[in-house]
Structures are given as structure tokens and as C-alpha cells.
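Taking the form predicted alone, here's one chain by itself in C-alpha cells.
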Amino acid sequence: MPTVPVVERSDRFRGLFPYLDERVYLDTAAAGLCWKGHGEAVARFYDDVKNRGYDARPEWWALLNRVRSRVAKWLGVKAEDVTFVMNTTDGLNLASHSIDFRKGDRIVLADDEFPSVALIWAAAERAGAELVRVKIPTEVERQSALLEAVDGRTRVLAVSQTHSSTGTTVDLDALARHCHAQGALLMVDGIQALGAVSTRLDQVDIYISSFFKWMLSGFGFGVLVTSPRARQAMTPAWRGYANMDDPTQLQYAHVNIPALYGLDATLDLFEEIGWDAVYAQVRLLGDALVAASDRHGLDLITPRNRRAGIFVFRAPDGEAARLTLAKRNISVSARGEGLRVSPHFYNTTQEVERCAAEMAEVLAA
């Protein structure tokens, strides 16, 4: 059977995103577009399941276990490693408050980390842990600077897989090898990478992500993946009926079951497209955007060889430029030192090339 080209394969699914007929949407890193049919999948819980009350519990319980197994298989972990949470910040807090910190432990993170990674360590500091904020000299040196800061006293390295304001993407396996050699845990905020690039977590200790960005699902639902090694270092911070009989279980209450129905359907969609095709299209669009930005003389902050789906371009007044682009029917974000462009598989090379040309015009004005 002949192989369907990546672009043609993703074009077949573009009709599931009608907003793309109205606008050049290149802001998935802020929120991904929900596909046509996602709402119907969520409504199925209310219309076909919850309308039978608690009598339908076996059905939604079976779906919960099935989706947990699907997510685990996709990420290269075991089902028991997967805990569903409300969102990324919820999962980060649950993990950070569950680790048993001791006096003298060090927590290493970049000094420009996202607030939800940086502000969750008050309990650890009260236990005597030291928060070590690492200055990042340049984006190319981000990973090496973090690696250099991890030593035998480090308990946790906390890092964004893809930095929300620069687009720099770290090598999780390289970080994990170094952390484990030093006896440290690797804790990762993956929301800006999950669904944009292939992610395997068999070497990662703690990984948290919501599903409303690159995973094209709704708000109020996320995943926390913990390795057996990480759980040995944890005492669940919150207790409830769901973990009253298991001293190591982090899931303490009901999860967002309606959102689970939406995620299950979204996983079907991604698998129909093919994960490799999704990742390849994101890469292709990134290549086209970088090439177009070079032609137009734009200043790309994101390292070319350490990227996922986010590209940040230097702009003196990012918000003013964003508003001007919005008037030209192009959606991007103002982040960090400029404009953040984040195409997903549903975009086209023509859209990213138009965006680069319009950005150059706006920034030259």
C-alpha cells in the first residue's frame, strides 16, 4: 500500500476544525482547537451514561481503566503509574507535596521556570529543603546549565519539557540519566510538549500535563505519571476514599469523568491520523516556519535543534505586535521576549509562511 504523505493525511482531518476556515490559528500553545465531535463525546457521558445515575457506574469505571491503560501504553509506562488530576498545576502540587523532603535536600530549577513549577515548593522549604534557581545564560545552554546544577545533594530537578516562553525543549532521557546517577528525581511539566512530539516516560520519575493544548481536549483534566522509584519517595499529600486502603495511591477521589470521555475519543482521532504523522507534520510546519523567518530576517529565540512545536521571535513590543496580527486574522501569543507561534498538525505550510511574512511587516513598521 502506498504511503500517504504527511501533509495530505493531516489535510483530510482539517475539516474537523471549522475555525480554521475563519482564521489563521497558530496559538495551540495557549489552547488547542477542539475537534468537531469532541463535544458530542463529552455529552455522551451525560446523555447515555449519567442519565442512568449510579447504575451506570460500572460503565464509566470501565472507561476510566481503559483510558488509563491507553495513556500508559502510549507513554511507555504501566497503568499503575498513571494518576488523573484536574490540571497540570494540580498534578505538580500533588507531586511536590507528596515527596518526603529532608533537611539539606536541594530542588533545582531554572530561574525563569513557569510559575506552576516554581511556586509549589513552600512545604519542601519548611521541611528544610533548599530551592536552587539556575540562571540560564542562553537558550542553547539551558539543558547544560541545569545538568551542571544537579549534584549528589539534589533531591529533585524540576523542568518544563518545552519552555513556554522560549520554546526550548530538553532531552528527557539525558536529564533522567544524570539525575539518576546523582540519586535525584526528575520532575517534568510536559504540557507544552505532550501531543506535539513523541514522549516516552520509562526513564522519567514524575511527569504532569493537562490535555487542553496539543492534546486538543477540554479543561479540568490532566495526567500525573509517577515511576515506582518516585512513589517510594512519596507519602500521598491528600487522602480520601479512593486511596484510603492504599498508602501509595495518589488518586484520592473521583476524576473528571466527562472529560475522560472526550479524551478517549480524542485518542481515537490521533490514532486514526497516526501519531507519527502528527509529530512529522508538527516538525514539517516548524521547518517551514524557520525557513520563512530566515527569509524575512526574523530573530528566532528558540534553538533550532531543541524545539517541539513552539517558536518565539524577538519583538520590542510583543503585545502590540500580537494585537496587530490579530487584526490581520492571525492568532499568536505575546510571551517572553516577543511573539510565540505554535502550529499544530491541523495547520498548513502556507499559514506559517504567511504568518512569518506578516510578522516581518508588523515588526518593521
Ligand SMILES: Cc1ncc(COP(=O)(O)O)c(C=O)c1O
Given for the second form:
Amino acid sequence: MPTVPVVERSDRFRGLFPYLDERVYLDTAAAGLCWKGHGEAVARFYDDVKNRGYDARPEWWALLNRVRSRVAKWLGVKAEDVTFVMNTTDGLNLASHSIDFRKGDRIVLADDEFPSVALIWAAAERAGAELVRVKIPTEVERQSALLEAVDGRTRVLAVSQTHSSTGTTVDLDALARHCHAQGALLMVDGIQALGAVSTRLDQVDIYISSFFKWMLSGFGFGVLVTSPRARQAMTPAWRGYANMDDPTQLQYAHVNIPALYGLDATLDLFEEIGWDAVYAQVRLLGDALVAASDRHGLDLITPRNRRAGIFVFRAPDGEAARLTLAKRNISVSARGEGLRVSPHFYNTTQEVERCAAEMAEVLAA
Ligand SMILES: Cc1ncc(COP(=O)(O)O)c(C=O)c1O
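Which structure goes with the form predicted in complex with the named molecule, now that we have seen the form predicted alone?
Shown next: the complete complex, the earlier chain at its head.
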């Protein structure tokens, strides 16, 4: 494990994110910063279309297959398990509408889930499924409360890997073991974790994430990963020319090819830095933020041993505090019961320490 954050060891990586020269940007959970090479990679697609139109398509399909295999290998699944979607909400809807629900099925989810996880079950309910909304007593009990609610009647447990307004991060393998013992599918919204913490999906049934947050790759593109077991329980709800000949295929139309160019380049960047170094840096910045916030007496809502890159500190008026910090050149979000600070590998320990000090000052005022 590196003891010095990777961007502090190398000006080159830090220099790829020019906004960091003018701003303490600690809001990756809202949107990750794009890096210099990303836009250039996306522009190459538009140059292709300008110069060759649809005649360039063999290269696009080759890229599609390559990136699909690359994503699959990284996440520990097979290429055929990977479907590209427009965004997390698109993938969640495609999955929820494709599962063959039966009368009496139960869908378990936390009562404070992100709207895109909570609002996608109307068709399931019309088919006779029932929603079980679990009250989460405390953040450290989030995972155990969900596990207790999953029983033999449960068809799906739907959960955010990292909760967007508390930062609590669940253990996917532990959830999968319990779901599978009960005959249920584990369905995960991974957008607040993918790229921040090591994620293997070989035990997960359905996993969805966009690439614009911790994956730094802009809007309009995401991934839906389904296990063979999940696909057996699904009939693809969206149909089109791309799954005309194969009604079991979830991919139903063109994918966002320009975004694919960008993602391919970003995967190159992450691999050059090293995934372990990226995850270690997120961890190290989190440790530095927590230590500094303890010194300043801030009240951390996120459990210390169940977190990824999101840290939420209690604040009576989070939006007012956010605005004051923004005027002081620090970008964070107001979420849930406080302020959400979300450093990625491009940040430094000095930045998170400054943020903790200024949060304490602002909240004491
Ligand atoms: C947990 C969670 N899910 C989904 C989304 C929305 O993602 P998308 O716009 O890709 O649907 C967000 C944030 O934007 C989020 O925090």
C-alpha cells in the first residue's frame, strides 16, 4: 500500500485535472472531474463520423467488444454478462421491468433508498409483488437490518452499494450469500462505489452503475451486469433491432459509442495509475479526513469501517454550510442530514484537512 497519495507522488496525474488548480473539489459523489485525455478521446469518435460516417462502424463494434471484455475482466465476470446502458436509472429500470415477478414475491429495500432504486417497481407490484421497505435503525445496522428482512419469500434485495447520503457501504459478498441461501436475487446500484473501492461481481446477480462519478467519464453511459442466474429469471423488457434475433439479450439498441471512446481512455488511465493505488488513495484520503474531522470535533454519520469515498458530517443546515464553503472555494454537497465530502484519488491530504478545518469553522459560526 502506498503511504503517500499517488497524485502527491506524481504531478503528472494531478496535472490532468486543471480544475484542481483553482478549486478544492471534494464532490466526486455528485460528478467526478473529467481529465484532459477524456475529451480528446470522445472527440476522436466525432472525427471518425466526420471523416467516414458509418463506414467506420467495424472499428466501433471492435471497440465495443474490447471495452465489454475489459470491463468484464476488471469486475470478475464474463463479457456476455455485460450490457451497456444509458445511465444507472436506465439500467435499474431495464432490470426491474425484465424480472419475471410472480404474485407473492417480495422486494426488499431500505426505506431511504435513492429514488432510482425505490421508484422502479410499479410493474412488479402490478404483477403481484410486494415492496418491503426496511427502516434502518442506525448506519452501522444498515446491512444487518436488510439481511434480517430477506427471507424465503424474497425475490429481490435492491440496495445501493454505497449510500449516496450517508456513505455506508455494504459487503456485497455477505449480502449475496444470504440472498442466495434464501433463493433471492441481489440487485445493486453501484454508482457511488465503482471506481472508489475494489468491486468484484462474481457473486452479485444484477449490478448497475453509470461512469460519470468515480469513473470520471461523463454522462449518458453506464453498465448493467447480470449473472446467468439473474438472466434466467428475466425476459428483456426493452426490445429493438439489437435483440430482434435473440429475445434473451438485454442490449436492445446502439450504445453511446462516443462515451465508449472516453471510457476506454479512462480505463487506460486507471490502469496506468494502478487500480490498487487508486483504491488505496481513496482509503488514505478518507483516513486523513476522518482523523482531521475528529480533531475538529465534527460529527461523522458514515460508519468508519463501512465506507468507500463518501463521508457525511452532521450539519443543522447543510445547504447554508455548503454555500459558505463554496464561497471559500471548496466544493462539497449538502445531502441527508449534513455535508457530503467525497474525495477521489486526484485529491490530496492537504485538501481534505483544509476542508475539515473550514467545515468546523463554518458549522461553529
Ligand atoms: C445512488 C445513486 N443512484 C443513481 C444516481 C443517478 O445516476 P444516473 O443519472 O446515472 O441514473 C445517483 C446520483 O446521481 C446516485 O447517487
